[in-house]
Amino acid sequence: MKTAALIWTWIEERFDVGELIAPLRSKTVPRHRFSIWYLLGGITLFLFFVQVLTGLLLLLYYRPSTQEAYESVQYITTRVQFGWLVRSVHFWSANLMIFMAVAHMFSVVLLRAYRKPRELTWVSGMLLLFLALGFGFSGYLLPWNTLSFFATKVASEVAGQVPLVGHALLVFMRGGEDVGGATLARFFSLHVVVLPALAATLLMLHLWLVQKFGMSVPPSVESHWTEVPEVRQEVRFFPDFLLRDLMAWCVILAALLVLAAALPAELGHKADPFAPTPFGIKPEWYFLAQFQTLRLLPAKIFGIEGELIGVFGFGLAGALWLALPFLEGRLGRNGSRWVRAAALLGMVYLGSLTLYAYFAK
């Protein structure tokens, strides 16, 4: 003890640590019935980190090229020490990171988290989520396996149809007319290089938001408050809701571990790229409802292609779902209901043609 007492007044003289941390001592977290989904933001980033450790260490064995990406891959799974779990947990991780990124975002919308002065919160909130979704897309191709190439050979097709840009576009994301190895080397840069530095920058923003303006408290809470303050209750963030923090984290590493014990990530067969495409080829689960939604669209509306459309809608609901906080507003005084009807709608139609995609053949 009293060595460790030595080494803390060494660094304490140092670096100041105490001042460091001052503002997590003094910062407090809202206590309410609505308390347990403040811990979806910290479960998410917490699977981000676990992405950023496991990441790097298949980093160690991967070669990002179409010659040996399938055979790394396979040496990792199969001669590497327990390097199929790493990759399995990086796999489950990266599914539970987005699947509790976009849990995240329809508890904040609500509770109604993004009134003013939290707009900027959402919106680098959104913006984070934008790129987990990115992430998915650019790591899905990296195994270099029939699944994964032929996945993001249609899904680079449906970004071709975007107006104007659409080839250029696609030409751009593949590296060339064809899905191939300058895809693989674009995709990896993307994947490990240019997100990673955009994912870092946007975060630091999003939690300095939020430690700037704190817990957002829902209107019916805060009026309630307001008319009985007796019945106000905070907790202190350290250690108080760390602490729930750390137990939410591990509950979600046991349920890592679980599942890539349980359900390993498969590698399927190498890409061959001048093989048919495989009979009910789908993107990973995150993308099925609008790859659902492009299937069900008929050829032509109105004379225009109907994946056109489908594009354009997707495109222009993501940027009104980002100036969210903006456009409540000018809803009127039921606003904020036309908000939560629909981001209701939005849980429906994303659950509902997800499985449907899912199962259909």
Contents of the next structure:
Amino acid sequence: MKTAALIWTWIEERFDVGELIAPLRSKTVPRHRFSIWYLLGGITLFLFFVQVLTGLLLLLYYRPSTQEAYESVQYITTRVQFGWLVRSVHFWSANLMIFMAVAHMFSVVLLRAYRKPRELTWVSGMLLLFLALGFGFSGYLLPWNTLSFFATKVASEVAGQVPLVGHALLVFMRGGEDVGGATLARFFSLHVVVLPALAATLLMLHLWLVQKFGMSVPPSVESHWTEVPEVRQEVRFFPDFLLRDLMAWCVILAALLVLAAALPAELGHKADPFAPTPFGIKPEWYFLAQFQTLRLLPAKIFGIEGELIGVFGFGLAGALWLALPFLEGRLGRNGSRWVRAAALLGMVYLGSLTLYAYFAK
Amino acid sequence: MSTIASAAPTSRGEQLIASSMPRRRALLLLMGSLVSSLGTLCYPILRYLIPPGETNSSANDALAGMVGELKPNSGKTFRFGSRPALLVRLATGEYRSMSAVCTHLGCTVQYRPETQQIWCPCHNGCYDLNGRNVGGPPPRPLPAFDVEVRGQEIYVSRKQVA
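What does the same protein look like in the form predicted in complex with its partner chain, given that the last one was the form predicted alone?
Every chain and every other molecule in the complex is listed next, the one we just looked at coming first.
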């Protein structure tokens, strides 16, 4: 113990760590009936770390080329010790991370945590969610199996529908006219270099903003607390809230391991660009709602391609949603009600179309 | 610490819920669970890091070349499993074959017609035509292989241990 104290003093003399962590010592977290929703962001963060760790491990054996990608993933799952576990945890953690991020987003909207001064916290969080979807989309192709090959083909074809720049976008995404080795190389570098660098930067900004402003208290609770100050309750971040966070992380980790062991990630068949597309091609579940919408839209709406309208609609909805904290004030006195209605509508829409697409033949 | 925490209204006037445990105990609990979970998780990760054995490095024979490809008093390297091997045609026309991986630090050796020796350029190691280390730093002879000419093809195989 004496040595530990000496080392601590040595560090303290030079770097003043005590001052750095001082805010953590005095940090408190409000306690009310919605406090449980504060855990979702931390869970998403934990799953991101799981992704980084398992991703680094997969990189040791994965080979990004059309000749070797599928075989190397097969090698990881069948020959490398615990390789099946690492790959399945990466797969399940990715899915859970997107689910938790979406749940975190809706909880933020419904508890109105995006309001002043947290507008940029919202924007950085939304951008992180878009990055997560980019991670999912680019990572899906890497095992180079039939399903991911055709899903990537279809998705890049949809991007090609965008007026004027569509074809350029398609060629940029694919690294050529067709989905092939160049596409795999691009998606690989996107997945392991570009997106992680962007995500790490945005994540630091997001976490810093969360620390700076502290946890948001929902307006209903806030007004009640103003009326009756005696009922206002807070807990210390350390150790009380952190222990709760860790408890949630343990539960998630256990769920992750159970899912990975009981339902390991499938590999399917190696992609063959010259074989017919098999029946039942579907994207990952988090793109199913958009996928189903495009399928349901008529071929022509007022003489314009239905898909084009769909893609434009998604883009517009995404942009409006991103600008939510800035738009709410412009909606007048009932702005917050409109936002709540839009959020509930969005949840019902995404939920029902995802289920519809999942069970549709 | 909990006694301080339970002392109600703070400067901002809110109630601070008393910590259910002292900081030191919380820290120990955290450290304990962290260390034990990391220990449990490290086992599969460490096992994952060990690469599974290569299957093709243990090849037992390989096609070394074609008859007439080598002039007398010359040599060539070829692929034997995942490692290079050396095929030498002596001045007498006889074929010899051995591993081309120098036993000193693993460079690839070559046949030198002018000295009629096998030579490693990295540290000037010399082997005779049976693969015996005869000069320089190499500590052991090169493992020799059996050579068999089948029709026009020259096959090389590991020496059968009798």
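Numbering follows the first chain given and starts at 1. So that the term is clear: the rigid core is the largest set of C-alpha atoms that superpose within 1.5 Å between two forms. Note that the structure is a prediction, hence the values are computed from the model and not measured.
Worksheet item: Rigid core fitted, then: does Ala341 show a CA shift of 2 angstroms or greater between the two forms?
Response: No, because once the rigid core is superposed, the C-alpha of Ala341 moves less than 2 Å between the two forms.
Worksheet entry | Leu350 C-alpha moves between the two forms by 2 Å or more, core aligned | Comparing forms between the two forms, the Leu350 CA shifts below 2 Å.
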